[in-house]
Structures are given as C-alpha cells and as structure tokens.
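Single chain ahead, by itself, as structure tokens, in the form predicted on its own.
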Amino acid sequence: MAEATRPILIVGGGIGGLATALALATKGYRSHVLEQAAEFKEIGAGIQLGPNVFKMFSILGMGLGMGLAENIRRLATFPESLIMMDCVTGEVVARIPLGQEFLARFQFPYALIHRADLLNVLLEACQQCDRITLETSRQVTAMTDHGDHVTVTTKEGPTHDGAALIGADGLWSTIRSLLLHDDKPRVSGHIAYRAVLPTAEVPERLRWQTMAFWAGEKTHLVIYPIRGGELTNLVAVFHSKRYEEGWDSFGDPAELHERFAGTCEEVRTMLSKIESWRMWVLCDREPVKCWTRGRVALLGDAAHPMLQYLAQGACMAVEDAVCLANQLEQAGGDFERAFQAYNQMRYLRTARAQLTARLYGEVYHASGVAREVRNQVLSQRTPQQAYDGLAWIYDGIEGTPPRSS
C-alpha cells in the first residue's frame, strides 16, 4: 500500500465523503475531511440500500477490519417486497419480492434506514481509524493545484494543502463550481415533501413491511419503515413550479392536498396525518464525461447528480469512493492518471442512472392513457423479469481488497 507524504483532502462529510476516506484508508492513504457544518450530520430521514451498494460496505468492511456492513445491517429495515400501485384507484400494480429469491439472484440484501443512522456508521468507523482527520466549520471558496500538491482556503481563514482534493460536496458543490465553470444545477419541475410519522399513528392496515409507493398523475407518495419499524417514512413528490434552493424548507399543506385531492382514500389518509412536512425541489445535471483535471476529482452528486427515483444517488457515491481508491492503489500513487482512469470507469454508469431516474420519474408521474399503458406492462413483469431489469444496477460493481502491507 502507498502513502501520501500530504494527506488527500476531501470536501464535504456526508455519505460520499466519508465512504470516500474509509476507501482510501483501505489503501494506505490519509485523508482530511473538511465539512462545512458545524457538525457531522444529514438532512432528511429514510434512505434506500441497493444490493449494489451493500457490496461496498463489505468491500471496505474488510479492508478496514471492522464489520461496516454488519453495523449497517443492525440499523436497518429490510423490507419484504416493493410495492408500486396506482395513486387514484389505489390497485396494485407490481410487486417485486425481496426475500430469498432476490438474495439469490443478487447476494446482497435491499434495505431502508435512516439516513443519519447511515451517516453515523460511517462517521464512527473514521473516528475509529488514524488514517483519518475529521473537521468541520470549514467551507473551501478556493483551490490551487500546484502541480505536486492541491491548497484550498477556508472562508474560515485556515488554508489545507494536501497530495490532491476530492470534491464530494454535494448538488450546490463548490468545487465542481471551481472546476468545471458550469451552471447552476437543472430544476426538475418536481417538489418533494418529506415527513417522518411514527408508525404508531399508522392505521394499521397501513403498516406494511415493505416499500411501498402510490404512482399518480404528476404525483406520488412513498411509504416504508425504518428504525426497526418505530417510524414510517413518506416522501409525496408533486410537480410545481414554486422553487426554493436547499433541502430543508418547511413545505405549504395546503399546496399538497390541492396536489393529491384526486388520490385514492389511502393516500389521502397518510398525507393527513402529517401537520408538519420538510420540501426540497428536485434537481439533477445533464452527465458530463469528464468531472477530473490533474489532482482534483469530483464525487458522488458533486459528479453526477441524480433525481431520486432509482434510489441510488448515495449508492452510487459510495461506488464512486471504492473506485477512486482501487484506481489510486493500482496507478501507484499517480493521482492523474488514477483520477482520469476512475472517470473513465464511472462516467457512462453514473450516467445511465441519471437518465434511468428521470425517465423513471415520467413513468410514475404518467397520466391518461400512458398511466394506463404503464399499469398494463408493469402489471404482466414476473418477478424474474423484474430481477433482470434491475441487475445493471444491483450487480454492482467490482471491488478489491486491500493489499497486505
């Protein structure tokens, strides 16, 4: 394994980035977290765990002698099936079991757990490793790559230099600002409404252990457990053209009623027993194909930001992190040639899933007869059919473990 005479300084401290110093402990390297916040922590509540994404938890589980993925597994909610059904009439319209079939076609499992509970796996296996310094209160408004090492200043005053720079900061990423010189991240047209209820206050012919979703014209509402079952997370999602930047303004009820007046008796049931909803608009990025320029790199939805309806937007930044970190130990240490490969390895994946997202997006959203047409051919999937049109996701990709020193 190699070391870095500087360590490899990675801006922002959520999932991707901490996924992404974890990885790159696993090859040897030292890294430096620097998070803007004053404090570790994520906004939202549930979140969705691909097979593809418990791979690398046991990848870097492995590499760091600490069972990450076990951890994990103890904070989460594996649900039965994912339900999709038709928001007005209320009738099932697929189903795709995730029990041992799915285990057996894919090796690992599907699972929803809070997003904080997630960050703070991650965040304890770095405070548990020497390879890692975490700060936080440091927002980075400038970069220099000199060539040999990368600078970056803090708001703050404190300047960093490091062996190279990973900007893993996010949708409204500074360093993807610094680096590429685009604009401002693509506004879907799609509001998102989310709520954490606890599931006591769920009528019980609602408590379902699955992920369930309700699909309607330019509206949907998700529904799944987490915390071992304790709270229920919803997530209404309606097209309008209010905007607001961040994730974490308070939502308008009664935008939301008007939005889903026309929905079946239980959708209408759930959003009633919410008095208090978070709103985020939703947004994503045309892909590029390249987010790397000497020894600076992109990460995660600094990259390739991904609306939410495949459910891999973390999934595919902790990919990201084992990448990057298998390319940096097989290019020896050439932060380059490392970075230009791992592009090379992530573009066009990232990419798909992008696109995959906002198409899947219409397809929930559809109205009058392509809602129609939708029910109909999703309605005669078997399973099988299923499993296979998902297995370009939940395969995965290859991992390595680290080489003994």
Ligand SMILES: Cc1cc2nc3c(=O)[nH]c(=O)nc-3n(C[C@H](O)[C@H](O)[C@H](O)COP(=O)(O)OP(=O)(O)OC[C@H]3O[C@@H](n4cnc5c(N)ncnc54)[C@H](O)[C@@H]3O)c2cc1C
Second form
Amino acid sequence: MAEATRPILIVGGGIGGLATALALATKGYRSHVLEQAAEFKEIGAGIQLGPNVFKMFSILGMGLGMGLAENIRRLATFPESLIMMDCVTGEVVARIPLGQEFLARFQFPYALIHRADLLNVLLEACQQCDRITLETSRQVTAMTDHGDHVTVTTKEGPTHDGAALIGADGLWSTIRSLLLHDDKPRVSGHIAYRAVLPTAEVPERLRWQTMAFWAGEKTHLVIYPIRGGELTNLVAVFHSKRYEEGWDSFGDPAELHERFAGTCEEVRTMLSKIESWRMWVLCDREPVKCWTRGRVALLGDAAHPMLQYLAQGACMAVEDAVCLANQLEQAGGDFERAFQAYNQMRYLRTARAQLTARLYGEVYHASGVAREVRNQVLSQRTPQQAYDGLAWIYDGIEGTPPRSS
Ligand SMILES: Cc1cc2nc3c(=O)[nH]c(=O)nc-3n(C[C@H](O)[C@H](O)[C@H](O)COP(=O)(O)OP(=O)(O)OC[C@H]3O[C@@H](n4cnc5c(N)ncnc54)[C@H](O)[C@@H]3O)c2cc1C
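Now that you have shown the form predicted on its own, what about the form predicted in complex with this ligand?
First the chain shown before, then all remaining chains and molecules of the complex.
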C-alpha cells in the first residue's frame, strides 16, 4: 500500500468519479472529489448493469471490507431475460435468458437499478471511508501539472493541490479539453426521451420481469422494471436533426408520437402513458489512443464516451476505476507510469465498446431488407451463441473477486 502526501484530485462525482475514489481507497490512496453540482446526484432514470461491473463491485467491496455489491443487489431488479421485439409487428425477434444459465456462464448477474440508488450506494461507501474527501459546488475550470504535483482552480474561488488529477467529468469534460484540446463530442443525430412510470399505470399484459425493447426503423423503445418492479423505466430513441447541446431538457411529445407512428399497439400504448419526458441528445467521440499526460488522466465518459446501445458506459467507467487503482499499486505510486499503463490497458477495450455501440444502434434501427436480415439472424441464435457474442464484454477484466452466489 502506498500513501501520497497530497490527495489525488478527482474532478466529477458521478458513477465514474465515486468508483475511482473507492478504488483508490482500496489501495491506500487518499482522494478529494470535486463535484460542480450542489449535491452528488444522478438523474431519475434506470440503468442496466452487466456482470462485468458486478465483478468490479465485488472487487471494490472486498478491498474496502464493505458489502458494496450486496448493497447494490439489494436495490437492484434481476430480469429473467432480455427480449428484442420488432417495433412494427410486435413479434419477439430474440430472447436471451438472464437466469441460472447466464449466471453459470458469466458468474455475475445482469441487473436493472434506479440510477439514484446506485449512486447513493457508492456515495455512502465514500462517506464511510476516511481516505475520501467529498466536496460539492466546486466547478474546476483550470489545472496545472507542476511535475511533482497538480493544482486545480475552481469557479467558486478556491484552488486545490493534489498528487495527481483524474478527470471523471463526463461527456463535456473540462479536463479533457484542457488535456487533449480536441473538438466537442460528436452529435449522433439520435435523441433519447426518458421517463419513469409507476408500474401500476402499465397495462398488466406489459408488466414483464424482463429488459425488453422494440426495434424499429430509426427508432426503438426500451422498457424495464426498477425498484423491485414498483417503477418502470422507459427510454424512447429516435433519429432527429434537432440539436441541443448537453443533457436533460424537456422533450416534445408531439415529435415523439410522430416518430413512433406506425409502430405496434404495445409501443404506442406505452408511449401514451407518459406526458412529461426528459430529452438527451446522444453524443459520443471517435476513440483516441491517449487520454493521459504526466500526472493527469481521464476516466469514464471523459475518456471514451459511447452511445448507450451496449448499456456499458457506466460499467466501463467502473472498470476504468479498478484498473487505474491496480496500475497505481503496481507502479508503486509512480503516477506517470501508472497512468500510462492504465491508458494502455483500457483504450482498446473501451474503443471496441464505443464502436460496437454505434453498430448496435444501426442494427436496432434497421429498415427494409436490413431489418429482415437482422430479424432472421437474431431469431436463429441460441442462448449460448448470444452469450458467446457478448463474452468479450461480460467476462470483464482481470480480477479475482469472490464468486457470485
Ligand atoms: C440514454 C442513456 C442510457 C444509458 N444507459 C446505460 C446503461 O444502461 N448502462 C451503462 O453502463 N451506461 C449507460 N449509459 C451511459 C452512462 O450514463 C455514462 O457512461 C456514465 O454515467 C458516465 O459516468 P461518468 O462518471 O464518467 O460521467 P458522468 O455521469 O457524466 O459524471 C460526470 C460528473 O462530473 C461533474 N462535472 C462535470 N464537469 C465538472 C467540472 N468542471 N468540475 C467539477 N465537476 C464536474 C458532473 O456534474 C457529473 O456529476 C447511458 C447513457 C444514456 C445517455
């Protein structure tokens, strides 16, 4: 275990930033998380967690002597299957079982959880850890790498010194623009409308214990239960030229209904249940080979933002956190060497996720003959073939966590 004299500064207290603070604590490092918002908070929507991230939660929990994975499991919902249906006909195209067979293959479960619940578990773990300092209302605007330490300036005034700096400040990362001087994120032309509905308002015939989605021409709709089935999470995605930078503004239901006209009755029924949607302009970036310099490294969406089609952005951020802390331990606290090794170990896997997510988006939104080919190919896959196709993601990265029960 190593202990730097100054804490490691982490800019951003989202899933990636908090997971990084926990991962560093498992290796004996102090950290100071600077979050621009007035509180540590996630948006009111669901998130899917693959077995690869549960492996990471187990490693973190073991390192901290806390039941982190168990606390997340307590709040999560475990779907029986992942079902893809055709948006026009409503027919089931593919069904991937997520029960015992899946668990036997990947050792860890597939789960659905409210984002706020996940963030709260991470936050509480950070609050219990005396190696972690959490500070809100601190928007980092500038940084200087002095060679032997790093200083950041905040909009609110105070500056902070740290042994090193990790930019976990998301898609619109300030640290990334200071480090890499690259362009803004790429606007994909895909828009997501999100909402959460009390399940009591969902027709009984559509109350499923599954992660279900209907794939259609330039559209798809995802529904899944969260909070033990009390709530249903909806994500409606469609292509649109409309562009508003950033996240989380209100959606226009008229545009949504227009885009989903011609879809099957189940889809239109679900969409009609929601009056107020939040809208996200979906962006990603071209993968880059290098996201670290000197004592500064990027992590999560700041390093490799991806479209949501693989449901892996947050999972990859947590993998980053565990990998980075491992490398720091192995480099004996040599930040530059550790960050380079971390970058080297992560960039191909995360680039593959970025590129595959784009491809999945095309497959989900296929039309004409491409849609027929998709339906034919996916409907013929056995569960084992589906698992094999997902193994590069779900087998996760190296680590020796306890086996899942
Ligand atoms: C529609 C949709 C569905 C998705 N579904 C899934 C899914 O099912 N599974 C999955 O794994 N991923 C999913 N993702 C991706 C996932 O949400 C992101 O990859 C993940 O939240 C990234 O975490 P992060 O900590 O890197 O960044 P963020 O969550 O963006 O956190 C960054 C934090 O940094 C703070 N910040 C920013 N700038 C500064 C600054 N200058 N100073 C201080 N603080 C700052 C922000 O306030 C924020 O709290 C989805 C994304 C979308 C859009």
